[in-house]
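There is one chain below, alone, in structure tokens, taken in the form predicted on its own.
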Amino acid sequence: MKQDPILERAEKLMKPGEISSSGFLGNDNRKLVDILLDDGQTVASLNLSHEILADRMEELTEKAREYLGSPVLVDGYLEVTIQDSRGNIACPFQHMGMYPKENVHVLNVKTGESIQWTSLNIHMIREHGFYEGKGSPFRVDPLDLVRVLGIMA
């Protein structure tokens, strides 16, 4: 699909070394617009929304912040830990504001599966429907997110 100039600019900022050393696209060769459409279709097929997923991620992140780096058990099966890397990072979509460099790790103690995300991931999912490109070290695959967190429509 043809990509508008706003997404072209964002895609350029997502390349390694522009905003982050690893970038946001990984080894995904698709245009940004196609990445957004594919992940959007995946989320819609689950009868969920980007906002529902981002809200749950934010809820777990806030719980982890309360425990200052120590693991906290949420809902009896999600062990959540946050690590602050100090500093902030900008949104590649050029949204105003900076997002704290913190990594949230969630372990589903029932299944042994885990997933991680950053504060910027939450913002990009909620505001842009962007989960990062395949192969990106910080990609949050929507199917993995739903499965690990036990989210149901």
The other form holds:
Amino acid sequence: MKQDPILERAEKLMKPGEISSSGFLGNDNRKLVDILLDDGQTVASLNLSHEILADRMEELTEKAREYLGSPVLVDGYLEVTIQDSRGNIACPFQHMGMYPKENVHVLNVKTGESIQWTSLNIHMIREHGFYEGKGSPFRVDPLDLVRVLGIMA
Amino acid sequence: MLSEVLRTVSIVSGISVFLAGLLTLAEKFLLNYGTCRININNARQIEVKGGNSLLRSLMQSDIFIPSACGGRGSCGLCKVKVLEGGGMVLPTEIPYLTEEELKGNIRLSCQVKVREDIAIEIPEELFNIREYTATVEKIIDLTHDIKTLYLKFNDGDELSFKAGQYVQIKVPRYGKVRDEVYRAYSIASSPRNRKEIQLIIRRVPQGICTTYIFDYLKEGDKIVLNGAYGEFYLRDTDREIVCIAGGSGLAPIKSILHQMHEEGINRKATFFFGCVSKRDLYYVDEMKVFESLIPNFRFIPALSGPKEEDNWTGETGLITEVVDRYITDGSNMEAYLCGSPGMIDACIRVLRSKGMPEDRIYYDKF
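Next, give the form predicted together with its partner chain, keeping in mind that what was shown is the form predicted on its own.
Once more the chain from above appears, this time first in line as the rest of the complex follows.
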């Protein structure tokens, strides 16, 4: 599908070395618009929305922030840890504001599976439906996210 | 019907991209703004080639405005007061400016284009900031994700700084990084040693600067930096001092401790250093040395999640809990905090609850 100039500009900023060293697209060769459409369809097929997923991620992130880098067990099965780094990062969609460089790691202690995200991931999922390209170090695959966090429709 | 709409959207989008490209090319190759004058603080005037950003134009004249993102408009640090010229405030600046700043003609210098004569106001101390070239003398691993760099200034150059201040490292183009970027790091060494400085740097996963430092930079390499910046330094009072840090936030506190030792400042001081487990802890021996050198200084490391194999017998719990246990009355103390925004905000709440006035809590938020 043809993508508009805004997405074209965002895709350019997602290349390695523009905003982060490895970029946001990994080895995904699809156009940004197609990545957005595919992940959007995946989320819709689960009867979920980007907002529901972002809300849950935000809730766990908030909990982890209270523990200043120490692991915290949430709902009896999710061990959540936050790691802060110096600085902030901008949104490649050129959305206003900056996002702290925080890595949130979630381990499902029942299954042993884990997933990680950043504050910017939460924003990009909520506002843009963007989970990053396949192979990107910070891709939050919606299927993995739903499975590890145990999110139900 | 749908294909008709899509085709129209594609045509309009295509025309927009073409026109935007044309405008960019026209600006680059056809427009010549000639020489523009920048009047600074009504005291000095510099002449620059028109068309560049104010930040870059000043930098080319050896006037360095703090900027962590290298002029991409993403850090919001490079604020200056523009008295004349500079055009309208751009939408890219607005998120970083408060109502008051907008009313006071504060602008992001990386977004202001010098296309005409312009008058600005900047703090006088910025005239003392210079660019330096240094050689990486040593790189030492302090923990699994923290390194320390020892930098020696070239050609006998010296950097004058206050303990607690920071410098900005220029990261050159490397790998797939196409633009130079700047990142700020606190100086960890003694302000008396002006020929060399020490920085403590924690790896940011996929971070442009720390990837360069951790994976590309080698001992013997040259590095460009500018500084020193910042208002985080020891105040000249007689009050008891509380320092709190986490991770690489130890850096400016260590510099302050060097200052206290060298200047014979014997005020009662306690440094609370918070880590998760023993593998995150570093410079414990150095802090013990400071305890022996500074008569009233005490170092209290605390682990929030010690592992069994750590055999940790020291303080445990979140750093806020430890501070809460140790301080009963903070009303006559002052505090110096360095770490993540979450940690600093939580510590400020604890210190305030102990009666410490907010204007005596100084911090350097990551």
